[in-house]
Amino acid sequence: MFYDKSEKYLQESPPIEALNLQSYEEVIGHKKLEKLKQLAAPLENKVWAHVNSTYIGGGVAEMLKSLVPLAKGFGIDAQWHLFEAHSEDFFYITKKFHDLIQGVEQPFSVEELHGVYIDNSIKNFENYSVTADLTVVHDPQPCATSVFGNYEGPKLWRCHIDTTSANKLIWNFLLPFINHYDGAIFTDERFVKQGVKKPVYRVAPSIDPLSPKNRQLSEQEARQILAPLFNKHNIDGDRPIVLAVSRYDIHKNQATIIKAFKEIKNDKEVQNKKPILIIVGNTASDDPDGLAMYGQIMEDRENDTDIFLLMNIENNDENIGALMRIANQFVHISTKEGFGLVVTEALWQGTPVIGSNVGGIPQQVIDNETGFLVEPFEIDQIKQKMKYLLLHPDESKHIGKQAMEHVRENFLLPSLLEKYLLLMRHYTGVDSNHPHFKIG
């Protein structure tokens, strides 16, 4: 069944009226905040619903936890509905969807498509409906509810996945459901596949600068936060840190990070720096393969005492933000990536990023300005950039400052809310024209 998580979340958090909009103003400026208020004014008490498949874990859940209360702070009745699995097989099958959409071949059967995936969509809406002035349905898990669900009001499908190499059969299976929405949202125009017949919009994800993870810290504050974690895992935080944060997933390419680090730490020019590699990953309820991938990465580590593999760490958000603050560099060389919010988070903490030239990463990593772009399996490229940042800490700090300003201008939560407000204004009839970010 569905659960409306919006009220439960707000009961567990400070009341929405307590959102410190002045703090947002300090980050984005008075002019930007006033613009948001003006855009939101005609939408007061309008219902804006979100549907996704997990309340904890993954970038979508993180965004919604901030986006829902922020929208409520501007007078919008924002809601969050959770699409649940009715069988043990459901998330295994939608993980196959995820892999197939990202170009990794997986076997699948008619029974999985219809007997599990579609049946789950039907069961979620038994005696349930979503009534909203605009509903946004996120990713493949609930995609088929456009046909088998009960929605009252316009609805958009939001795809957070890199679909450039999508399996043709699975894409054609999803296409009728996608075209049953009133529009679709993609992170990049390159992700839009043939056959989408409804309006298409380009919207980049964003991070909340006021969340515990993204609060900008001084180095002293960061080290105080990290002291218990470093003590528990016997990590020497005074050594240069090469950091990676993501799910343990085949697309995140942690094995290549480990291989590059093992080679670079023994480089004659780098040896005296004594760098360490910290890889942090979390599990998510809609990703059943995470533990198996973690086991594989442990084998790749081969008991190297300079490599630390952490999973589901305590005080997660604060520790991640603090790690990003003190790290010498952040490495995210995914083979597929819809956007990569962890890249945004690292850049916002002023840490240069070595990122793969795939998906949404090049929107964030401007080569030689906010970090370095590499090909995901080009070990020599990756080693060269790791080495450069380890040997040039002053240049690393300069790149980090540029990275921070790039995020401030483009990828903070108020910018995401602005685009959604423009979509709401269009679909509620406040504005007759489509928003400027319509791409198809």
Contents of the next structure:
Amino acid sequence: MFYDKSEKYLQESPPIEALNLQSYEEVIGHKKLEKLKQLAAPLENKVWAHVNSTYIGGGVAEMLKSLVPLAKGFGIDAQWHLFEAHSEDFFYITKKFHDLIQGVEQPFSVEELHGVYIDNSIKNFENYSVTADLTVVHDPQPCATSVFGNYEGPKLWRCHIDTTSANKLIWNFLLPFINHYDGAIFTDERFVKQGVKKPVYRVAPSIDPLSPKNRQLSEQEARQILAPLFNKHNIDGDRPIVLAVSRYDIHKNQATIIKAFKEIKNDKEVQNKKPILIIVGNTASDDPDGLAMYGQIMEDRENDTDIFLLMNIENNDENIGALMRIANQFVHISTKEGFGLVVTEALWQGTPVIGSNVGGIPQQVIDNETGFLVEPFEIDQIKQKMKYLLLHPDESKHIGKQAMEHVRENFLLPSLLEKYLLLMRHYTGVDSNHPHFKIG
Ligand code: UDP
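I have the form predicted alone already, so could you send the form predicted together with uridine-5'-diphosphate (UDP)?
Expanding to the full complex; the earlier chain stays at the top.
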């Protein structure tokens, strides 16, 4: 459950140790590390606060868990404040917001907006304040705290969601709160909607190359990690693997992956390669849609023994990294996607991605270079790319290498930190100009 009655008030996360930067030098190189040190030097001991609504689970928490210690490693006083639910309704309502912002229509009431959502913001700050040289508030859950919270110092709102088809009423409801920040950060230009009157920055999320999931593995290491999982599910890991990993969710479009795979595996040329499809997914215990979706996908599978649907796997992080390492291809054809960290993770393990041309995916999947871009329901296009990669494993590896470099250059945690350092420098007056990634 998101809601934990023992944690009712905004609070600081458990203490977080500074990271030893030496380990990063091996991944990003001496030059980049020195550049970061230079940028960070005038920010020493400055307070950089984050506010978000969960310490465990979800992409934002994953990122903060790595970003905060990394910033501390550079001498910045990075803090993480947790925004808590005061009633069980709160996260159900913000999940609704999340869906409405992603274009899934459903009814909502004034009581939900004002009675629960706003009330929760007020209660979180009843006996609390956040004083920082820069505060970053993540996602819609604590968005209204720009007005109802107690902040001292400049603050930015960071939106991690694909807002292209956001429900107009919800967006207009959020706008005054967004405009009460000193700026807003979006993952993609296309997500910025009309009415935002403060500076807007484009910042992509990133992955931590040193986390157990993203540690780069040799093929042998990966196979060793996977042996118990493959045994348990009777998977022949020597067969070419078409892999998909995501929550079981309507937007993740797993049904189309299954459909395309079923058709392609019987293709004359593909048949003797004997590919298998592995779909790994998880669902939060308080997300009834997830379980229903898993049931639906199970039905779509129709007892096809070349398709493995795994749910909440053990040793999750290491197994996912290892699967991504040995897969022939990774397929991620969501219909909506804020960024798609799974895509980053797969590319980083050197596996080409067949990705849909939506949300943040095209920043990562460069057509013919790091993978292939397709339309989410264009089944012939998807089949064609699946077939190509299955028939050309060497080309798949070549594309995978380019994919890895694309991530190294753009989507590793130090690149994200660099952008935040530039923002901190601007908002603390070290640099008068806005950083180069200001887009509005
Ligand atoms: N994930 C996982 N186990 C699963 C399914 C997903 O660890 O069974 C992770 C995945 O590796 C990624 C995150 O959950 O780090 C999903 O982030 P993404 O941005 O792709 O999608 P979201 O779930 O935020 O829409």
